Every structure is written in C-alpha cells, then in structure tokens.
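Single chain ahead, written as structure tokens, the form predicted alone.
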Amino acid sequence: MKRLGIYGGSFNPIHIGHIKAANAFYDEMKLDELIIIPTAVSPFKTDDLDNDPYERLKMAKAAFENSDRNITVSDYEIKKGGKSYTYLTLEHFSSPDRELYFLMGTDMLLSLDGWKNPDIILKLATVCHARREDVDSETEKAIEEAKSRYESEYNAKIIDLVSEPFEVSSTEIRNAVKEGKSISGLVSPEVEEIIKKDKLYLSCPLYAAVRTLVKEKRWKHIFGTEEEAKALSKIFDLSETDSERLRRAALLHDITKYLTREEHLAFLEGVGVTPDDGTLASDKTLHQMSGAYMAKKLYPDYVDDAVFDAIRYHTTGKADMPLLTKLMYLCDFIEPTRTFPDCVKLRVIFYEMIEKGNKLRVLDEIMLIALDMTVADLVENGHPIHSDTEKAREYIIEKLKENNYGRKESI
C-alpha cells in the first residue's frame, strides 16, 4: 500500500512553519509521497481581497520545488473551485492501493467534528496531529477528549505527531508585508521573490482582486499600466494621493474586458445607466464604461470621482479631461508591453518631448497624437469614432492654441 500524505490550507502566504511540518509530516509517517493542497475557499474563514487562490498555488510550488523528499502540490481544490471541503478532497485521492494521512493542527482537530462529513474524513484517513507550541493543560485535556470521541464514536485513527512546531503566522507576515517590514527567514527565498515581485498584500488589495478577474496576459499589460502610472506621476509631480489614485485607475481600468457584449449591457441596466449610441457601437467603449462602474461597485473605498472618471474615459478621451484622465489614458496608450507600432512610436515620441519643454503642453501635444492615431487607426478598419473622442480633440486643439500653460491643472 502506498503512504499517501494530505496537507491542505489556506497558504496564504506558505512559510517555513508550513514547510517544516510538511517535512515532519512525511519523515515521521515514512510517507511515500506527500501532496500539498491549497484551499480554493476556506469553508471557514472569510475570503479577502489578498486571498488570490493562483498566486497561493504559486507560491505553494516554489516553496516545494526543490524539496528532496517525493513531496507534489495539487490544484486539485482551485481548480474544483467554490469552498474546499476536505471529504471530497480525500474522496477524490483515495484508491484501494492507498494509505491517506492529513495533517491538521490543534484547532483543526478541535473542531473536526463540527466540518462536513467528519465521518467520512475520517473513514478515509488516519489524522495526524501536529500540536500548536502554545497548547496549556486545559487546551491539552479538550485533544485528549477529541481524540477519545472521535475514536469511539467513528472509529477513528489519530496520531499525535512529536516534531516541535515552527511558529509563525501567515497573518503575521501579511502585516509585515504592509508595513515594509523584512520577511525573511519567516518564507523561503523564493516564496519572498513572489511576494515582492508581484507585489502582494500590499496596502492596496486590488492587486490580488485584478489578478482574478483577468486572464494572464491581461495582466501583463494592467501591470505595465501601473508601472507606467508610477512613471508619469513622478514626472507630473503627482502628490502622494494623486499618484496612488492614478494607480488604481491603472489596475482597474479592464477588468471588464472580457465580458461579453450581453455581459456589459446586462450589467450597466442593473446599475441604472443606459449607454449612448456611441458607446453601443464598439466593445471597446462599452467596457470602459462598464469597467467604470463596476470598479465603483466592487470596490468604492478606492474609487472616488476622480478615478471613476481616469478609467470611465481612458479609451476614447472627452473634452476638457482632468490631468488624473490624461494620464490614463496615455499609460494605458504607451505602458511598456504595448507592441502596436503606433504605441511604440508615441512611447518614443513622448519621452523625448518631455524633456524639452513645458510638461503640461506636452502632455496635450501627445494626447493629440494619440488621438490622431486612435481616430487614424478606426477609418482604417472602418470603425466608428465616437463622439467624445472628436470632442476632445477639438478641446486640445483649441487649447494648445491659447498656449496657456502657466496654471496647475486639476486632477
């Protein structure tokens, strides 16, 4: 019979405590393999905006890959999806030429007899028990009678594992992530190169948030509209504020982008708004529009007025745009994965001009030509032009003319 170990949970993020008692776990039940399962959602705690399931899966590999002992992670539960309950997981690995073992602390075994199916869980497995370090005499007492209750009234195998438990928190490294604090030692290398370079449990959840509402290569370029957003503040002498509101229009400007036509209508009746003829015409304006109130929606503590409007117009521009709208719609136009050619060219263009003259008339002579290449780019392939992208031309023409660039715009 093979020895089959199952740990599963949240590893949000994955450390050393988990690896070591993934490694306690195996060495002391002598398992022929081990396979790590991150939860999809918890059954028991509250998802949150950092709970990315993909980005904990990541993570979970990385932690693991260079392992020296027969230990596997499964996507088995994100890929099921919906909450993750442990009797459908040991259902679907069990086979009559295995063994099952999982893991679970303290708690966990606490409260074993208050999860889904218990009895099946523990037909299917023998649990084995790491203790928490703080574990007293009373917390001692209430194992023992776990143990005892579950063994009479299922018949159950549980054994308590004699490994000393690494104690640390995921919680804990979450916070540190947040305040800057250094994580080392507390994750591996490489679980704290993720961390870093995709940039999670941040201040702002929206990172995690975007990441599930878009396909990977959708990402990317949200990613580089961000960096991009980084860039522009700086050389727009952002505030602090202004800077993280242009940021978060950055990463929620597409998460609409793939809805369906029926999708983004059926969504802006539900909030009341009613398309014009012009945004009807293309997908493209519709999901700005749609990307706009659903981004207030779902997230109303990021989206103020001023990046409603930043990801409300970010594809076809309007007269009079506030500067936050401006430099929207130019990070989504020139950020640094945009292969189009005329994308490349006005990334050039830009960077040249913003060095050699007033930063505000340049930003409107490359948002005319940005819009000249938008308006060049729909004759061509016999799309529309919509009303407010003709109005913001005219606008800018009209402005650049007055040459009156002496005054701080507003965001």
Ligand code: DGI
Given for the second form:
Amino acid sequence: MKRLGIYGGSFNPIHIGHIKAANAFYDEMKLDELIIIPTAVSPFKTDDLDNDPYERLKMAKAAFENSDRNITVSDYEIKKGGKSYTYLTLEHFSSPDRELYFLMGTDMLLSLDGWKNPDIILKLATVCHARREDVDSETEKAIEEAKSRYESEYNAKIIDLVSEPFEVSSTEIRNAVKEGKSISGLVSPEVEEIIKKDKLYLSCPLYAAVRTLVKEKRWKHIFGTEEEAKALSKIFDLSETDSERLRRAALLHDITKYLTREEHLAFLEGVGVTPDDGTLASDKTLHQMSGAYMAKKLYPDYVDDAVFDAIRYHTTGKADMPLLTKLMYLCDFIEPTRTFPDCVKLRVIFYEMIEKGNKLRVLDEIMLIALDMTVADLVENGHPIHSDTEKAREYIIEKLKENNYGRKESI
Ligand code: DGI
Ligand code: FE
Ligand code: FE
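Show the other one: the form predicted in complex with 2'-deoxyguanosine-5'-diphosphate, since we just had the form predicted alone.
Zooming out: every chain and molecule, the one shown earlier first.
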C-alpha cells in the first residue's frame, strides 16, 4: 500500500507555516507522496480580488519546487472550479492500492460535522491534525470531544501530529504586503519573489484587475509599462496626481487585449459606442477603444478624462495629443520588457536624446520616430493605417517646424 498524504487549503499565499506542517505531516506519517491541493473557491469564503487561483497555484508550486521530499502540487480542484468539497477530492485520489492521509488544522477539525459528507471523508482517509501546544483548555476540550464523537459516530481514525505548528497566517501576510512591510521569513524566497513580481496583495485593485483580465505574458508587459510610466513621470517632472494618472493608464491600457472581435463589438455596442471604419479595420485599433471604455466602466474612480484619452489613443495616437497621452504612447512602446528591435532601438535613442535638448521637443521627435516605425511596419505587413495615426504624424511634423516649445505643458 502506498501512503498518500493530502493537504488542501486556500494557500493565499502559501507560507512557512504551511511548509513546516507539510514536512512534519510527510515525515511523521512516513508518507510515500504528499499532494498539496489549493482549493478553487473555498465553500466558506466569497471570492475577492486578492484571491487569484492561478497565482495561489503558482506560489504553491514554487514553494515545493526544491523540496527533497516527494511533495507535489495538484491543480485538480482549481481546474475543476466551483466549490471544492473535500469528500469529492478524496474520492478522486482514492484507490485500492492507496492509504489516504488527510491533514487538517484545528478549525477544520472542530467544524468537520458541518462539512459535506463527513462520513465519506472519515471513511476514506485517516485524518491528521497538527496540534498546538498552547491551546487553551476550552479548545483542548472541544478537540477531544470532536475526536471522540467522530471516532464513535463514524469510526474515524484521527492522529495528532507531534510537531508544533509555526504560527503565521496568510491574512497577516496579505496585510503586511498592503502596508509595505517585509514578509521575508514568513514565506519562502521563491514565493516572496512571485508576490513582488506579480504585484499580489497590494491595495490598488487595478493590479488584481490586470492579472485576472489578461494573460501572464501580457501582464509582464503591463507591469513593465507601469515601471516606464514611473520613470517618464520623473523625467517630465509630472505632479504626483499626473504621475498617478499615467500609472493608471499604463495598468489599464491593454485590459481588453484578449477580447475576440465579436466581444469588442458587443461590448462597445453595450456602452452605446459605434466605432469608426478605421477602428473597425483592425482588432489592434479596436482594443484601444474598448480598453478605454472598459477601464472607465470597471474603474470609474480611477479613470478621469485624461486617463481615458491616454488609453483611447495609446495605439494610434491622434492629432494634438495631450502630454499624458503622448507619455502613455511612449511608455507602451519603450517599456523594458519589449524585445522588438524597433522598441529597443527607440528606447536607446530616447534615453540618449532626453539628456540633451528641450524635453518637450525631444518627446515630439521621439513620438515622430515611433509613429514612423509603426507606419513602416504596417505598410510592410499590408495593414491599413488609421487616420488618427496619420494626423498624429502630420500634427507633430508641424509642431516641430514651428519649434515653439516651452518648458512645461499641462496635462
Ligand atoms: O497593445 P500593445 O501590443 O501593447 O501595443 P499597441 O496598443 O501600441 O499596439 C501595437 C500594435 O498596433 C502594433 O502591432 C501596430 C498596431 N498599430 C498601431 N497603429 C496602428 C496599428 N494598427 C493599425 N491597423 N492601424 C494603426 O494605425
Ligand atoms: Fe495596446
Ligand atoms: Fe500595450
């Protein structure tokens, strides 16, 4: 018989306490294999922005990646979706050549009666419980009562693990991240890295929005664009408010990138907008329009007219662009994760040129190069060019001729 351990939980995020418990469970029960199963939606909680199943899965995998024990992470419940019932999961992993062990915490043990089909759970698996040394006498009594009740009622096998749990909670970690406090020592370095890179648990709902609305590759681009937005805000000496606006535009600019053509059209019709023919000619021009309206609809508090305009024209540009819209266009083009040769080239040129010359003039010179590169690329690939792109070019060419650049421009 193979001794298979199962350890389920929301793991939002998985932390050192979970890792220690998993290891103790593995060692004390002499398991041959331990499967960690992040839940899809906990039957006890409503879903919230800080609860992205695939991020939880990714972190759990990272946490056990270098384990010397046979510990794996399963996407079974998350893939299945919906509410995760333990009895169904145990049925799924149960087989005649396996002895199942199921790890649960004190809270779970005490509430097991209220779970769906506790009899099946207790029949299929030996329940292991990580017991704290310092439980108060009341809880102690409750645990004992629960255990003897399960044993007599369901013929349950319940085992107390010896190792003392490491006290840290996922809530505590999420709050620490929100408050900008360090979480090293509370999660593994790999998990810490993911939380940082993927901007998990920050209070700004736009991060969660981005992660849920686009694919992983795209959010790397979006977070890169936000980084660039911060850099450009400094260079162009934006006020705190304008810099915040640029960051919001950057975070939201591509949120409709993955809509199908039909979805773009249906959404725009839903908000009462009829796209012009030029916009209809390509999904790329559609996404800047639907993106602006979607951002406004989902996050009205974050999207004022300037942010809306920046998203609305981030792909084509337009005549007489406000500073914020130009900066949005530029940060999208030169953000650090872009590897397209034109983007890399423009990035280098921009940072060289901005050192010298009037910044607002340099911005127009760079915008013109960017627009020219785009037009050349579109022509080469036989794509139509939107009239806004043409107008953006013409307008900038005129401005450069006039050469009437002040030191500052309002948004
Ligand atoms: O959404 P991103 O990929 O981050 O960047 P984006 O919104 O600037 O889109 C860039 C793509 O859009 C690029 O493939 C060129 C294309 N594009 C830019 N201007 C026009 C355009 N496509 C058409 N059809 N017409 C334009 O005027
Ligand atoms: Fe875009
Ligand atoms: Fe983009």
